[in-house]
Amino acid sequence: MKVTEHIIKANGKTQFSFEILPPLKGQHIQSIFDNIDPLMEFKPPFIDVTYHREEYVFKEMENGLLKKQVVKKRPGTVGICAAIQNKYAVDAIPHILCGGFSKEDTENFLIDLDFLGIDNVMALRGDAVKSETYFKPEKDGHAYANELVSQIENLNKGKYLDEELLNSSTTNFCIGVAAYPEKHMEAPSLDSDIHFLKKKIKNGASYVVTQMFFDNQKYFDFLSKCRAEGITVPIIPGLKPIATRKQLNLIPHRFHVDLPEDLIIAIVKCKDNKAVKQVGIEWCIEQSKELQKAGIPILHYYSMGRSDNIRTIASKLF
């Protein structure tokens, strides 16, 4: 089922949903379900898995020489996805990146989701591999996500890269979308940021999924920025409870999100991560309520591979 049919079915009751990511290569698939049987509790309409591209390590060879060497530390998007419908029967929403793909090579992963019965998918540009200092897309690849999303409708029209293709098939992916209330960290500025993201809607976008934030102002203020701008599709908040100290300095610099100052004093005071971890879970509860009493569709969690914080919270709450 679409995202979208989830909200209409819900009928105005906030749900809940989480993110996971694939296991560190050589684990095994079970490490996931492990994080997933805690919160099924809660019947989450759909769990969304991270992709993440390639990566490049330089090994030192005998002549003193380096070789570049392509490495993939989180592989299984696609089969924990199938795996995930099939074990749960709920919908699996995989994150499909421009980076490290090529449009044939997106066209082709898109075959599988939809030969898989996958129903959604969840259409980012993603980020800078960390040798490079500013993103950099594949030959014959797209560099924005708004192109992405165009291919992705186009195959729902039935209109693939082969345009000698006779009789082709068409799919029926609904689209997500990422947005920044505190604007994408390469954005000249918010009004320019929602720019792109009308655009990335107006190619084929049906919800969006915004960025972690921990000032409800903050995705307040953006959602009407938003409506004023005719935006209206479903703007599905992103949090995250912080869960240790070093987080404070971690999550401000790798996602260009500001933290409160009162939750900044609150984790300051802290004897140890024990503590911490418990401000953040009542941080992010009382977000969560404040959220619900706004009306807000879904509440979508980041549980960066752990569930029992995200368990914690959702018991207060769903």
Second form
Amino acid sequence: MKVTEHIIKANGKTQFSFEILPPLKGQHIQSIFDNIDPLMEFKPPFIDVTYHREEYVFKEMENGLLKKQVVKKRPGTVGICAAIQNKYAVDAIPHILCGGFSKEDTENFLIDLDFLGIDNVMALRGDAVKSETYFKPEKDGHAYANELVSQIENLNKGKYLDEELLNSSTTNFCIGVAAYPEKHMEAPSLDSDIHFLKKKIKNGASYVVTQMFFDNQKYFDFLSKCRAEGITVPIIPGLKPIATRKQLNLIPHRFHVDLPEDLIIAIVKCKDNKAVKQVGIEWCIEQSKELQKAGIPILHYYSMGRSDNIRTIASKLF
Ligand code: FAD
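Condition change, the form predicted alone to the form predicted in complex with ligand FAD:
Time for the whole complex; same chain goes first.
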């Protein structure tokens, strides 16, 4: 079922959903199930599965020279989605990137998803490869998510890359896209970022999921700005409970979001990571309660491979 249909079906009740990462190459899929199992009692309408593009690693050869190798550390997005739909009978939402994909790769990926009975896709540009500063599209790939959205929407209309394919079957994907209440790191301004968000929606996206934020006011302000700009689709908040002291620096660095002063002070006072985790859980519960009270249709949690803290939070709310 489409995300938009899940929202209508819930009839105003706030629902719980979450995102998982494929395991590192070499790990068993059971590690994914072990994280999902404890969260199923909160009846998520869908589970997102992230996509991780290739990375470059340099391996030393016998002659001392370095050899550049392309590796994918977390493959398996599509397989995990299929496994989730089979095992839990819940909608799985694969993330799909511009990065690393030609248009032909994208089309073939979407055909696989369609054949697997996947109804939703999260369309993203992706970041630059780790060793590079700027995002570079593939030759014959997409430079921005709005172009990827157009390709998916074209397939929904039965328009394939090969225009000579006649009477081709249509797909029916519900398309999600990303947004950033605190602005995407590359955008010159929030207004500019919202302008391009509008373009993704105009091109066919039906819902939005936000980057994590720790101050609800930032989300509420962003929501008002988007509504004022005529964006009417659901804007699902992304939430992440802080779990370690290290994340105090890592999260702003990696996700380009600010942490509220009160949260920083509470974390700095903690004796160990067990205490930090508790602070993170309590903060996230308060954020979630306020969002729930505001009638937000879905709260989407970034599990990042662990479910114990998400479970504690969900048990207080859902
Ligand atoms: P875009 O919408 O293309 O925007 C990128 C930047 O370009 C923005 O600054 C925007 O303002 C600007 N822009 C957009 N269109 C144009 C245009 N036509 N001309 C000029 N400027 C433009 N990354 C992964 O690798 N895997 C994942 O699974 C993944 N999941 C994510 C899930 C969520 C909910 C979020 C919020 C992010 C996720 N990301 C993931 C990270 C994402 O790939 C990065 O944040 C990436 O840098 C931007 O992706 P986007 O889809 O928002 O890009």
